[in-house]
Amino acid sequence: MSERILEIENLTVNFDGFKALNNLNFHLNKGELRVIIGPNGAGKTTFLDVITGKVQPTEGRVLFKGKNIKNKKEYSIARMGIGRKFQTPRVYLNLTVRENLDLVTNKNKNVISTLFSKPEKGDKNIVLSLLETIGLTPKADLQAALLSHGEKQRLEIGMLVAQSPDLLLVDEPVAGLTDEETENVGNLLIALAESHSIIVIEHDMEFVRQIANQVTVLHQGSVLCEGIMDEVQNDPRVIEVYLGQETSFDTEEIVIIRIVASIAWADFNLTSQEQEIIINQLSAEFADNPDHEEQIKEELVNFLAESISLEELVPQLENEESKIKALRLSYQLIKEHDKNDLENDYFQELIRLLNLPSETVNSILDEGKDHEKWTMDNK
């Protein structure tokens, strides 16, 4: 059994009758990187506030390395080994990158001594190592104010690591970043997870998918569900929470819908024509009656908002019937408009990943050919 660095038991935080956290239970193993997601108001910020001592629980307790941290001051908890990075970078803009790191590694912890005294050899080596870790060695002597937003985020993470915490709490580190900067921050956190325990609060699902092995979903101050990203993103309860409405589809159907959408997203551009084709196909496929068909058309739009790789989706199909349905609906999509090479490559990849018997695949493809022939005969 893995050693637990953090345990939260029956935690409730009550603000004048409003329960920001409600009987929440959670644990984190030593060396684990966990991502916390949830809609606005789910309790994510309060969750971090309690761990760092900014907010005291009304009920329950928080154990860090087996010790109850209830009623401890924020600075005491920080000294125990918990470091927090807030969403907005908190760096010294008038200092260089190197000076920012010198400041937090300097044993005197004093701006004046950092600027005007020579760093000790050990501290200097730590700074050099940190610069390399956060990817800012080429900009070591650049004023922090001149860094991009993503570079400031990495600098602050480096400053946090310099304080040698055992547990890093990172709040929305990629908000407002470019795709490249987001990837850089993700790679940094993955590297740090080799030697630290990390909790990340985030909304960007692509980023979550990049870094997370385990995801915890908060809703109304409690843990709604936990699991790997594939399980969480297709959990009907999670979809209901994020979309604000009950979903008409079960988990298996959601995976099929997303496979079809991924074929259409092959060229990174879901056209309005493709969206209409998908919605018409799937509403007819899954609706119980004509009235229900119109109802779920609006819901289907939400599932077409992003592309998820086939390598992630296909293994989630639990039986051959679902695999056949995914292949048939995907084939119908690419037959009903002018497919391109990327869509064709994705479709061939889908066939490979589904690993259905060749006679089953050929039967589905033959159905499409018969449809084409019938259409030509009736022109």
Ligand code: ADP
Second form
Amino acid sequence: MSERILEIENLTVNFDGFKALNNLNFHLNKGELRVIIGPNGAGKTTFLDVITGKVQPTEGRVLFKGKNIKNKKEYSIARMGIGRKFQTPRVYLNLTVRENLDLVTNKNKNVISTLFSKPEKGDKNIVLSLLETIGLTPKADLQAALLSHGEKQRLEIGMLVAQSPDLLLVDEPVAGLTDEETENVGNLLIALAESHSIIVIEHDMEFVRQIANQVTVLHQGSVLCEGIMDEVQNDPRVIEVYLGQETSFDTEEIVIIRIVASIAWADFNLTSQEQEIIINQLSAEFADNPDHEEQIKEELVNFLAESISLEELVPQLENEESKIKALRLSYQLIKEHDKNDLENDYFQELIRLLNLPSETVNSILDEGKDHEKWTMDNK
Ligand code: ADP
Ligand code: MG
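Instead of the form predicted alone shown above, give the structure for the form predicted in complex with adenosine-5'-diphosphate, please.
Then the entire complex follows, led off by the chain already shown.
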């Protein structure tokens, strides 16, 4: 069994009768990178507050490296090896990038001695390798105030790592970052995960997909579900808490809908024509009656908002019937509008990934052709 760095048992935090955390159970293995997601108010920040000793639990316990942290002060928990990165960067803006790192690496941790004493050789190497890790070597002598928001985030992650914590807690590291910076921060966390245990709290789903292996979903102070990102993002319970409304679809149907949507998104552009075709086609397919059809049209719009890669989606279809349905609906979409090369390529990719018997594929494509002929004849 892997060694557990963090174990949380039956944790409840009661704020004047309101349970921000409610009988929560959680564990993290040494060396794991875990992302915690959940809608606003789910208890994510409170969860970190308990682990760092800022908030005391009403019930339950937190074991870090097997030790109960009950009644320990924040600084002693930090000294035990838990480092936390807050949402807004806390770097010294008037110091350079290198000086900021020197400051935390330097044994006499204070600003004056960092500025006026020469750093030790060992520390210097640590700083150089940290600069490399966070991708800021070219900006080492730049004042931190001149960094972009994303670079400041990376610098602060570097400062946290300089304190060599065993467990890194990172709260929403990519809020407000550009796409490129988001990816940089993601790559940095993935690199750090090779030698650290990390918990990341995050809202940005695209980012979660980039970095996440195991995901824990919090809802109303408890763990709603846990699993790899692919499973979690198509779980109707997760979709329900994110959208704030129940969904009419089961996991298998959600995956089918997302496959069709990703075909339409293949050219990075979902036109209103495509959107209309998909919504009409899918609502007719999945509705039990005309009233229901109207209702699920609204729901479908939510699923079209994002594009997920076929490699992630297709393996999740469990039965052949669903695969056939995914292919048939995707083919209808391709046929019914002015498709382009990218969409065609993506459709071929879908056929390959579905790995259906060729007779089955041909019969779906032929069926489509007949239908096409039929509509032409009747015009
Ligand atoms: P998240 O980070 O997932 O958005 P939080 O942990 O910040 O959620 O908050 C969970 C719930 O607990 C929210 O409903 C919030 O209003 C409530 N809460 C958080 N801190 C306090 C507090 N100090 N006193 C009372 N209620 C609080
Ligand atoms: Mg929060």
